[in-house]
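Only one chain is included here, represented as structure tokens and corresponding to the form predicted alone.
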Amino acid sequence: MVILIGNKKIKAAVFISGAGTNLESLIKFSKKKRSPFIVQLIISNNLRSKGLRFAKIFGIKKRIFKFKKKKLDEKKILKILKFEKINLICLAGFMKILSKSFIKNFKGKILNIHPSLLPKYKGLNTHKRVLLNKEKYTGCTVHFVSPNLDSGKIIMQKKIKVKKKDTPEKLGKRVLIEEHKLYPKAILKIFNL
């Protein structure tokens, strides 16, 4: 568990690669009194992520690694971190899978949200196998990032119904709702808040 230090708020970074909700989402969070960290600093390995709007909106830092040379990038990506005195990181939407040895020299924790009551549906196109597979339910999952993938420890889980009538999109677009409610949640959890 992270110990918050007086009333001082955690300095977050959040990665992502494309449109960027959740991180819009996390940005509004951390802007509440009640919130335990800060968005400081906004990653990306795509340059045309939509996400990189909010950047400019928010005022926040942001940095673009295309992760080519993945463990260049990688020391690169620490050196910044541990400058800007990062003690959380959320993956929102990043389609980059950290190293073992990232996770390990991260000071901090390292949270992700995958679209998917894990540990079913890892990795990508959730929605599409969650509809070929006939489920019942599926929602979303917050957790802490280990070095597999999408298998580190669970701290909140949201469930939805699965409807006749669901297609992967219309699914996965109730699913991001549900995501932008669970993600905070979760973050003042781990806070114990």
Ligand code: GRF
Second form
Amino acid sequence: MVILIGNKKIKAAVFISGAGTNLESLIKFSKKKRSPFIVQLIISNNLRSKGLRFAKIFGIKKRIFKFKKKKLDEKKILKILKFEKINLICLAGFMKILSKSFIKNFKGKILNIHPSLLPKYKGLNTHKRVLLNKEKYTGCTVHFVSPNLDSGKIIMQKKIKVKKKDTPEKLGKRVLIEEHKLYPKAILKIFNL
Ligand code: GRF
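Since the structure above is the form predicted alone, I would like to see how the form predicted together with this ligand looks, so please show that one next.
After this comes the whole thing, all chains and molecules, with the earlier chain placed first.
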């Protein structure tokens, strides 16, 4: 559990690589009164992430680090996070793996959303693998980030039914809709709200 001090909202940084639909849902939620956080900063490793447009739309600072020199970029990011007084990191479709030492610096304060019912289907191409294995259910998971990929403590999950006519794309779309609802809920949960 993360403890809130007073009524002040804590500052979050959202890390993205792609479309940023989870980022959008987090920003929209953050504007609600009951949200314990504001999105102070957007970080991306990909200059072409569509999600970066939300920085302009919502007036949020953005920074791009390509992670070509991972150690150096992580050092720079940590400096910025400190400067911006960031207390929560939300990974939302961020395709780079953060180092052990980076995670240690933000212990218990980095969350991730994954499009499967973890511990099943860690890694990429989850929907395709779910369909190949003829699973009846799938879903999404919000979890704390630990040094092992998609393995940190689970905060919340949402289960949905796989349909007979599903394709990875169709299934992915339905899971994504649930992701947008689950991420804010999971954040409320860690703040005990
Ligand atoms: C989501 O399915 C998320 O679970 C996964 O990557 C996708 C990102 O989508 N880690 P978006 O960029 O938030 O639209």
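Here the rigid core means the biggest group of C-alpha atoms that line up within 1.5 Å when the two forms are laid on top of each other. Please read all numbers here as calculations on a predicted model, not as lab measurements. Residue numbers count along the first chain shown, from 1.
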For residue 79, is the CA shift between the two forms at least 2 Å following rigid-core superposition?
-> no
Take the rigid core as the frame of reference and indicate whether the C-alpha of residue 102 shifts by 2 Å or more between the two forms.
-> no
